[in-house]
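The form predicted on its own is given below as one chain in structure tokens.
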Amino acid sequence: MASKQIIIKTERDLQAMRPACAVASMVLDEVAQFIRPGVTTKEIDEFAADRIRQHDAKSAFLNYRKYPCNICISVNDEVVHGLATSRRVNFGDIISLDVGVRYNGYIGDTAKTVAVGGCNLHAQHLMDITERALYVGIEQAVVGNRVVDISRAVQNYVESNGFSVVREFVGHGVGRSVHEEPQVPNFVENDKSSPKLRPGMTIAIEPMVNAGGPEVQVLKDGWTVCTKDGQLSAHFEHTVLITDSEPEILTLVKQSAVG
């Protein structure tokens, strides 16, 4: 079976895309500096619908294949695509949030892991591993590199440091579409067959990190993924440029750029 091609993004389509990943990061910290405990995942939820609005921008995931909500709100031991519900955050919970907005026909997709109020060292360990995971792979996404240079730095990374990488859900290319060619694994899957970065290519590293081990089930909501021993983890994400020379990193968007 041929291969499913890899999009490359011309300075047009990328003029269009750097306003979407703009959007999605400020959304994203909006998002973060409105949680605190009590409040519930809906309420954190319905705040990111009402930014998203605001930046005159649409939500990517809602029901994209049918998922319910605006964002992924993922909480302690949920890894990805967590479901708004009356469920409240309490002080020393971690939370996941995922957001993709579609925006000058454009997608921005970007993640971080936030604490309520604070949290115990080991969560905070966990965060800031996985923060350095992601940071570790978008070093590697440079001409010359394979995809799976970015899946070994990561992998070795967070293996090191005592965690695990899952195996269920992978890092994508991003542009018209939420999901688009080459998929980007946390961890070496096949060097051979491991497609070359080229300038142009736009892809959502995303380093999804266990406190226990990489095994994960989803719950019976058809949504929610959990780690299967019920420990901790966290998800950090951008949107990714390849370029001529260093990477560039199209969700990252300081606060004090916004107009």
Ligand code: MF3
Contents of the next structure:
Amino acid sequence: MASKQIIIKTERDLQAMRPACAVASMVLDEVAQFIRPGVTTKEIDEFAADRIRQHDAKSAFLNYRKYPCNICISVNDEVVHGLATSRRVNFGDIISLDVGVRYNGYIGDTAKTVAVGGCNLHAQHLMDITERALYVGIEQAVVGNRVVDISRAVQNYVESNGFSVVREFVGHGVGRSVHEEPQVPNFVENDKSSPKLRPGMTIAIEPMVNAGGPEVQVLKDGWTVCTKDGQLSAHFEHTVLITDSEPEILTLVKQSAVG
Ligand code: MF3
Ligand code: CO
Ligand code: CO
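Now that you have shown the form predicted on its own, what about the form predicted in complex with the ligand?
Now the full complex is given, and it begins with the chain already shown.
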């Protein structure tokens, strides 16, 4: 089945995809900087649309499966796919921002959770563990490993710190499409054979970590995913290239690297 195939990127693909990932990374940073107490999530989304346009890119999420916003903005107990509304963010809230852009025909997909102004230690700890879980996963993104080695590392790290990983949403291959094979879960599924990692694979690794239990529910808006127990959730994501040596984090780019 063609749709089940993992697409290996050539150096030529990567020459186009690296800038796409750089744009996603810059937009994410710009949007994070824009956030301050009192702005609405709609204003954040409009700012993101503006920045994406300035980079001559397009939102990869707008209209994807009828998703109605430019980026995903998920507040506090919202896990992913939060919608932009007239809701104002407050000092102490934590906001998960997920940016997907299309540029040069390729997608860059990256996310992070930031505090509005500042936050309490519990929220900061959740964000820190989630970000570190992402890097613990990336460390396993090497030839010789399978996808499940990433999943196991993330899950063990998160659970040993007393938090839980979301099961219903997973990382994924990424390239010309937002979601390609393989799936990259943040937990270990016992019965499935897991693909071997090979040079040229580009995958989005994206731990979604709940402070309480792993269960989530979708709100009546049909999109916003939130924790069932109402506790906080955080989300960090990078698009990563598997190479013959170290993983290359495509969405980790110094501002000076791109004009
Ligand atoms: N957040 C998802 C990811 O990182 C993609 C969002 S799809 C959308 O893979 F339709 F909700 F935008
Ligand atoms: Co994303
Ligand atoms: Co993703």
